[in-house]
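Okay, so here's just one chain, in C-alpha cells, the form predicted alone.
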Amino acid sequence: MKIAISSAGKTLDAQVDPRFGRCAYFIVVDTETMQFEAVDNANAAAGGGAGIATAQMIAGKGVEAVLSGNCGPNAYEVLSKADIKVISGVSGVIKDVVENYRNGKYEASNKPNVAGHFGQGLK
C-alpha cells in the first residue's frame, strides 16, 4: 500500500510538516517495501489554492491515504472523492509515523481538521 506524509525534508528521517497544501515535499512510502520517493510540492508558494491542486497532484500518486499534521476543506474534499483516506493530527519523524500507520494507531478523519487558509496563517 502506498501512502503519503507531508514532510519538511527528503527522507524518512524528516519531520511531519504540519501543513498539508503547503507543505515543502511529501514522502510517498510503501508500507510493504518501506520503498520511498519525495515529491516536491510546487503548489506550496501559490497564491491561492494549493489545497486543492496539491491534494489533486498526490491522487495522481496512486496513494491510499495521506497523512498529515492538518487538512483543509477543500483539500478534504478532493482527497476524499478520489477514495483516499485523510489522516490528520499526525506528527514526528516520518519513518515513526509509517510504523504506526503499519500497526494501525491512526484513524481516517471525518472531516478536515483546520478551516480554509489555515497554512497562510490566515483565520
The other form holds:
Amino acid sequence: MKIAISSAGKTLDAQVDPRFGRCAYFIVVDTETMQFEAVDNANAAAGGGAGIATAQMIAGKGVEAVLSGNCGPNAYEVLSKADIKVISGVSGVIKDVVENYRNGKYEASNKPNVAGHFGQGLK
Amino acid sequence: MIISVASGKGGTGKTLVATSLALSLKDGHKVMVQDCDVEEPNDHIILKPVITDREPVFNLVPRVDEEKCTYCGTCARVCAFNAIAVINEHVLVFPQMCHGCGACSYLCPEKVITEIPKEIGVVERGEADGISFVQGVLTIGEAMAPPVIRKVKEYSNNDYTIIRDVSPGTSCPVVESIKGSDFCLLVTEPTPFGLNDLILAVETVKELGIPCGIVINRAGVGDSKVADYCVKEGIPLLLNIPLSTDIASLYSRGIPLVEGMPQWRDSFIKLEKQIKEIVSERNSNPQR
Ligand code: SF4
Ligand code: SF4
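The block above covers the form predicted alone; next, return the form predicted in complex with its partner chain.
Full complex below, order starting with the chain above.
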C-alpha cells in the first residue's frame, strides 16, 4: 500500500513539511517494500487553491493515505472524496513516520485541522 | 480628484487619516468617501452615515449537471484558480476560490456547466453629515473582494473629491482599489515593521504609475528610518501625527479627530492642497 507524506526534502531522511498544499515535496512510499518516489509539488507557489490542486495531484498517485503536519478544509474535502485517509499533526523524519504508520500508531483525522491559507507566507 | 488612502500593514491609522481628511474638506468641497476595505470597512464607525441604499454584488460561479458530466477533468485543468476538482466520479466546486472568469463553462466539452450568480457582498450608500458615503462589504466567508471593490468604484464622479480607503497590504484587492486614483497617501508607523511594509506598498503604487506621499502616524514611537527612506526615495513626507493619548482616546470612542481636536482641521486642509499641487504638477508635466 502506498502513502504520501509531505516532505521538506527528497529522501527518507528528510523532515516532514508541516504544510500540505504548499509543501516542497511529497515522498510517495510503498509501506511493504519501502520503495519510494519524491514528487515535486508544483503547486507550492500557487496563488490560491494550492490545497485543492495538490490534493488532486496526490489523488492521481493512487495512495491510500496522506500524512502531513496540517491539512486545510478544501484539501480535506478533495482527499475524502477520493477515499484517501488524511492523517495530520505528523512531524519528524520521514522514515520514522513510515515506521509509525506501519505500526498503526496514527489515527486518521475526520476533519481538517487548520483553517484555509495555513501554509501561505511560510518559507 | 481621487485620493486613495492605503497602508502597508493594518492598524497604522488609515481610517483616522481617511475620515479626518474627509471631514476637514467637506465645507469647501463636495466630498465622497469610498470605503474599499471590504473585508473590514471601518470608516462608518467614525462617520456614522445614514445608509439609504443597498445593492448586492454577485459573482458567477459554475454549477455542474453531474447527470450528464463525463468526469473528463477539463474544467479542473483549465481553471487557473484551482476552484474546481474532479475526483473519481465527483466534481467539486469551491465557490470561494472562483473568480467568475467563465473558462470552465466555455470549455466543458459536454456543455453541462451553467453559471449561477452567487451573492458575495453588498455595496451600501448613504450620507454622513454632508459627505457622500459608499462602502463595500464582503460577506463573511467570501474571498473575492475585487468584484465588490469594482462596484464601489462605479460610484466615482468627477464632481467630487473622493477619499478612497484601501485595505492594508499589497494584494490584489489593494491594486484593484488604488487603480484609477490620482494620488495615493500611504499611512505608516515609524517602526521597522512599518518601514518594511511601507517599502512594499510604495513599490506597488509606483508600478501603477500613481504618485504617492507619506503620512507618519504615531510619530515619536520608533526611529527616523521612515523619514530617511522618504528623503532617499524622493517621496514627500506630507504629515506627522504624533503619538498621543488624546488622539487614541478619541478614536477608541468613535469621535472624529477633527471634531475632538479641531486644531487638526487645518493640517488636513493643507494636506489636500499639497496633494493637489503634486497632482497638477504631474499632469502638466507628464514625463514623470
Ligand atoms: S469539463 Fe464538463 S464534462 Fe468534463 S468534468 Fe468538467 S463538467 Fe464534467
Ligand atoms: S469560472 Fe473560472 S475561476 Fe470559476 S471555476 Fe470556472 S474556470 Fe475556475
